[in-house]
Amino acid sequence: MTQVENDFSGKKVNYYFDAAFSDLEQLTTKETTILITDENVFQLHQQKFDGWKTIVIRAGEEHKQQSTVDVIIGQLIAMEADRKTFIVGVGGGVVTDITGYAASVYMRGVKFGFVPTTILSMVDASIGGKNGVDVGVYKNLVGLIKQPEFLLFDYSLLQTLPYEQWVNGFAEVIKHACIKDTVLFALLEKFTLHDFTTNATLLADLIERNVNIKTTVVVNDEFEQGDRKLLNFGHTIGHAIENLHQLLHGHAISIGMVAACNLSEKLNGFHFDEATRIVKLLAKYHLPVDVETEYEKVFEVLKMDKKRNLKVMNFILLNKIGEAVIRPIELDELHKHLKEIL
């Protein structure tokens, strides 16, 4: 197990790479800790939860709602959790988002940590302190930014990850390459998903590289006043279609990235050949690049995106692969382009 300490505003967060789930006992005690996981993770790894007080929630983005948080809080009360209780979210992005939110509001805030179990949660969702829930079709509309005490990365948990969840997670990996890292982009072009799923060293290096990309961005702009907005590449339209079409997050973000590439060509002089490379890379990792949708419905959801400022949307476009920019776009102009870019 390798420990790396990261300085966020107001606190330090320890990352434990190449760890084992059993290392959790070195970081917190079973007597004062409650784990939160979902039914899928619990069924696959039930033996790991032996001896731990555990809350099991229903799996899936559709349950990332306030009603699930209410259930968790009810169980915390039943377990007599107090301000000294430590909470650990063990799961994918839905679990970590909900855990961080529930822990942050229970008794006005108790300490928490994460054990991410999916590619998506390891490289993206568990990092950066964003916690919250959806409100109907509106993604992450309610929540707060609060950092966990630690992240514990046990790569062996990925051995039971369904193939579609590998694909799902690689959308965020490709996003990082598009906005910040041309070397990573070339690496992804060189290898295949099969290479990463079968080569433990290659996978560990990939995860740690992506963790470092996101962490560096967040440390420099924790509360999303500038560069952290770049992490939303593909997410503005992606979030709008995700719940409308009940898509996996990564699938929706992949489609959103293609739309953002199309808009980058129209408004930002992004070269067609580079846009083609991105579409080819997404398809290579078995991610969808389009969807049949009603763009007016997409626009109605998109208007409530958190990146909107009055009648302007802060949209993330590309100058070139590895270089993203924030582009304010009038909603009327975005509406005009939406049918053409989707």
The other form holds:
2 protein chains.
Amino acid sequence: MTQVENDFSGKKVNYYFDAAFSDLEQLTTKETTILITDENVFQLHQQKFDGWKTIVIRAGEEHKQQSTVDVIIGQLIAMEADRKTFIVGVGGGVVTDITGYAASVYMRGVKFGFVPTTILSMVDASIGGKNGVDVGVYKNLVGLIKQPEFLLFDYSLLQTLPYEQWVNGFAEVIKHACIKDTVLFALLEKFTLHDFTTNATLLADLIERNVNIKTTVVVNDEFEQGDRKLLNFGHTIGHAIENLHQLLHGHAISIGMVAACNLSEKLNGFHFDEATRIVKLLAKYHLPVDVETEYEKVFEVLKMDKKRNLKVMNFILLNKIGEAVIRPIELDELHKHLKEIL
Amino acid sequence: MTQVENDFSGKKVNYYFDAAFSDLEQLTTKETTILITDENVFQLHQQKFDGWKTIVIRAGEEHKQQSTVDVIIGQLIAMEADRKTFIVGVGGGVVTDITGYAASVYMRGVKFGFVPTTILSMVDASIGGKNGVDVGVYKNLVGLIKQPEFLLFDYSLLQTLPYEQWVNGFAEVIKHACIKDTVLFALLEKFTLHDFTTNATLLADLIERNVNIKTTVVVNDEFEQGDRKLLNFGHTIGHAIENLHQLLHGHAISIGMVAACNLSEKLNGFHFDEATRIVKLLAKYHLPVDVETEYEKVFEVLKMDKKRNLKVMNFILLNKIGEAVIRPIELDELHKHLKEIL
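For comparison with the form predicted alone, would you give the structure of this protein in the form predicted together with a further copy of the same chain?
Expanding to the full complex; the earlier chain stays at the top.
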């Protein structure tokens, strides 16, 4: 187990790499801790939860809603959780998002940590303190930014990860490469998903590289006044289609990244050849690059995106692979472009 | 209008005393602002809301629940509120608590301000940034601490305040006197509720004195590590009986203060004569000093109080009038005392 301490605006967050789930006992005591996980993770790893008080929620993005938070709050009360109770979310992005949120508002906030169990939550969702729930089709419309006490990375949990969840997670890895890291982009072009799923060292290096990319961005801009916005590359159109078509998050933002590449060509002089490299890389990792949709419906959902500011949407475009920019686009103009690119 | 700027851990909060509701237009623009109020306030002051986008919630503590927050979030979406939307809660403690909470989690937080319309919210509830909702009978079990941008005090709003709401508000005024201010205590002994309701200068001075007491405490201890806990005098038993018997908050904490005086005599050498002065003062302001209840039921609710820490409750007792202390009491011991004092 390797410990790395990060500082988010004065708040210390410890990352434990190469750790085992059982190391959790070194970080918090069973008596005062409550784990939150979903039914899938609980079934696959039931013995790991032995002796831990555990709340099991239903699995899937469709349950990332306030009603699930209400259920969690009810169970915390039934378990007589108090302000000294420590809460640990064990799962993918839905579990960590909802756990961070419930912990942040229960009794006006109790401490919490995460054990991410998917590629997506290891490289992205569990990092940076954004938490919350969807409201109907609107992604993450309610929530907070509050950092956990720790993240514990147990790569062995990935052994039970379904293939589609590997694909799902690589969308955020490719996003990091597109906006920040040409070396990572080349690495992803060189290897295949099969290489990463079968070579433990290659995988551990990949995860830590991505954790570091996201952490560096968030540490420098926790409340998303500048650079953190770049992490939303692919997420504006991605979020709009995700719940509309009940896509996996990674699938949705893969399609969103292709659309954003397209816009980058139109509005930002992004080169066609580079856009093609990105589309090829997404396809190589078995991610979808388009979807049958109705642009008017997408536009209706997209208008409620948190990146909107009155009549302008702050869109993330690429200058080149490894370099992204924030570009305000008028809603009317965006509406016109959507018709052409979707 | 007199402006006073307060600093809560670096966050500036402006208080506007002697202001008029119409001054709101100087503080925020109608186009980007949404008011939240309840049906009572809206009916009494309908013309004041002309031209303001307004969400009207149902009145009463029984609606200070997550379901009302869900309704507010739904209406904010329907109004296409975005991150630049400013939200103003206009009402008593239920409205300001729920408005502060909804604004703090909508799109991970938008700015908000308050126009308190009751004595209780002017001298207590609107100050200090605690917000949230009840969960069933459990008071304020879910919420946050986040400061508003401003408080606007328009005393003329009190002209329509029902008599029972005057009584309700004076419980917190008497609490401030008990824990912090012997001069205020003497002032309350000298005058009557009738004096304060009919003498505008006397009333304005009283409100500002109480605002200052609470603000000073919170500014020095925003996250309730020490002195802010003293403001919970009367609130541990008070909160437990409030929703159990559907009492007004002021009524509940009046009874809670009498019980806490009783405990202070037993455990803290608080003098019988001083306890009697407090009981007389509460009665003089038409506040109840006891209630028919079942101490076992009270104990069951009280166990979930946020001031509990494992098997110990941090209870607020008096040394003398004007001076309070935090005293940890074992739950078992508290259970025994409850049987005697309730």
